[in-house]
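Here we start with a single chain on its own, the form predicted alone, put down as structure tokens.
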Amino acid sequence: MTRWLIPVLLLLLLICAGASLLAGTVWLRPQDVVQALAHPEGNLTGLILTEIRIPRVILAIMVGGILGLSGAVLQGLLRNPLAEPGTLGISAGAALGAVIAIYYGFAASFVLATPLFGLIGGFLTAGLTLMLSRNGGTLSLILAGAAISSVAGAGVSLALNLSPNPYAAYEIMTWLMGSLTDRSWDHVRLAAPFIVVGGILLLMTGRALDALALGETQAESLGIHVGQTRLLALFGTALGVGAATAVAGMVGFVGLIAPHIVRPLVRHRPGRVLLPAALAGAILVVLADIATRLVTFGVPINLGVFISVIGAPFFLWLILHMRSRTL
């Protein structure tokens, strides 16, 4: 099964991406899509595909992929099955940066202000987490991330409380719920370089994660530089997840769920989980994005909300499963 896992996941991802191009307010037929892609100019179908749905599906793949990959790396690095990108406070920092852009009106004057401020917020929180945990081990990294996440969350709550008008509060809440609606090629171009570089840094930790499964002391005896591995994981998460959060808002649980889906299929080896987890994360986000267009209750469901509705029961099951294993 391990041999065929990545090809099967790639095939599933292609199928889901193709379905995402068809689904929406205006449903498209496969033959219309093929014809529009061959001759995109001068027709409505080509405009819908090239300006709305293709950027949206590319962002869904990038966001889901980096969240799944970073979740797998952090679970291996921290040796904690409940670890995910929010553990280091980077998602909360990116959220606070975006909220500041909306709160002070920068988002109204410049369309990319929200993701740019989100990127800055993610980088600053990553730097603070690194400074606070510099002389400590894994536990200090977790505690620093929790502290930074709490401070950033308090800042977001304060901005909502002091919001100058209902429209600003609505914008903040909508962004916090996560969405890929109305995203354009500008968002793809902004996020792609950071997500690609972040993904490369995270993939470079694979060999070290296998050794760290034996413990930090044993890993160092095998020639693994644990501090360097932490830096790669931290900066890779800061670049990738910071950019993903900046363009898509808060999308939780993907980094938690995706590694657990594929881990039994790779015999629980941390290094082998990375690429399958990235593909599984991309599939999850693409499917959830399709579902947000199909499942409505009078108003559309935001991407982050939909994934949370699925992720929360999974999180509860995971805790109960871990409890049963320790009894």
Given for the second form:
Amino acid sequence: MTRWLIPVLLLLLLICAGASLLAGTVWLRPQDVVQALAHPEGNLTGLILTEIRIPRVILAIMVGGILGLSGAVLQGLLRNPLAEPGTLGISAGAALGAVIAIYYGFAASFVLATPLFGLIGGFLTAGLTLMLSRNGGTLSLILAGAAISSVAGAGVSLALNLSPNPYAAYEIMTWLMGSLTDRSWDHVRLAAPFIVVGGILLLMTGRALDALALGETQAESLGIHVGQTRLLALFGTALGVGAATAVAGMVGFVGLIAPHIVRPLVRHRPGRVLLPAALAGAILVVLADIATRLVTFGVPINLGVFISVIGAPFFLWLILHMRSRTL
Amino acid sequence: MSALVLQGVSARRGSRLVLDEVDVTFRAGRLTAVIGPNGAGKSTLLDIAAGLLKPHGGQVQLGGESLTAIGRRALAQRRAYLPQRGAVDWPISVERVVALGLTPALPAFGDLPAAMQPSIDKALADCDLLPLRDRPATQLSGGELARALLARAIVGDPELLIVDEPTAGLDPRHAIDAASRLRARADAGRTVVMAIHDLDLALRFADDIVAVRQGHILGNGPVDEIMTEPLLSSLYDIGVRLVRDPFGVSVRFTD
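Given the form predicted alone above, what does the protein look like in the form predicted together with its partner chain?
Up next: the whole complex, starting with the chain shown before.
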């Protein structure tokens, strides 16, 4: 089972990505897609594909992948099944950065201001979290993350409260709900390098995470540099999740759920969860993105909201399940 | 084989001096028990001996080589360390837990090489874990988990084994079992160090005793020389009688 897991997940992702190219306001048939991709110039289908749907599905894969991967790394590092990218305050920081861009109107003057500010916000919070937890261990990392997260959250609320006009407030709200609508190649180009580098850093922690299943002291005694692993996880998350949040807005729960879906399939080995969790995260976000196009209640439902609606009950189940296991 | 030598080792936790210029030699092929009251500095001594904590002064040598010169990974292959109350956080199988002991010997990429499987099987067999090899480590009893972690520690056949409180939380049968497994490692020529509160077990299984009190070595030598009523009394600040009967020597506290 373990050997086939990654190929099977890749195949599933490919199928979902294919479906994502077909679905939307304008439904396409597979043969239209093939034809349009062979001759992309000058026809509407080609335009829809190359300018809207392909960058969108690539973003969905990147965002979901890095969220799932980061969640798996943080759960292994903090030895806590409830850890997720939000734990370190990086998504909240990215959100605050983006909200500042919208609030002060930078977003109106050029399109990439929101993601750029988001990136900066993510990096700043990661740096702060690191500084605050410098002399402590894992617990101080969690506490620093929680503190930074609530400070950034307070900043976002303040911006909403003081927003100069209802449109700005609406824009902030929409952005906070996470979405992949109207994203272009510019967004892909902005986020891709950070997500790729962040992903590589995160993948490098695999072996250390396996040893950390025995606790930090035993991992150290096995030759693992726990401090270095912590840095890799923090920087990887800052780069990857910072960039993902910067382009897609707040997308919660993926980082929490994706590792848990695949964990039994790799027999719970923390280092082995990483790649399958990334693939599962990508599949989740691609599927949810398709769903946001298909399921509407008059107004479209945003990606982040959709995932939360599914993710929150899962979270509840997880807590109940864990309690029944420990009692 | 290689002795572990601590020379003039001092350690601080915050501003408190926990070890004050301690000299100890742990000899190869001997099981050395480190005894002393709570807070005496036993765990700190073990952490420094294992190279996990840097001493503020003095030096530590394994086989004549300074621990800092050996390097993190090479040291991890030569020395195994088991902390107090070791635990496994995820339901990974006992076999995988034991395999983690080979982490420092793994190639840079890829999974466990097939050539390493025999040493895992041997460690499982040595610790009577073969029937439990596929059991999730989170479902083990205290005694079983202690055995699994010991198997993890000895799977790479390290020349130095350091164990903090191997019998804490174990019933008498499992405690004796754990101590005799450490005894066997020493008999196989390895250097074995354990911190232990159970003085009867120390009397029965150890070759040498290191008595630590308030950061100083109160006594250091073969069991018969150190385990005396006056030394134990001053070590623990409590009346101590050694009672001899046909079954051996046991320790009674008289206060």
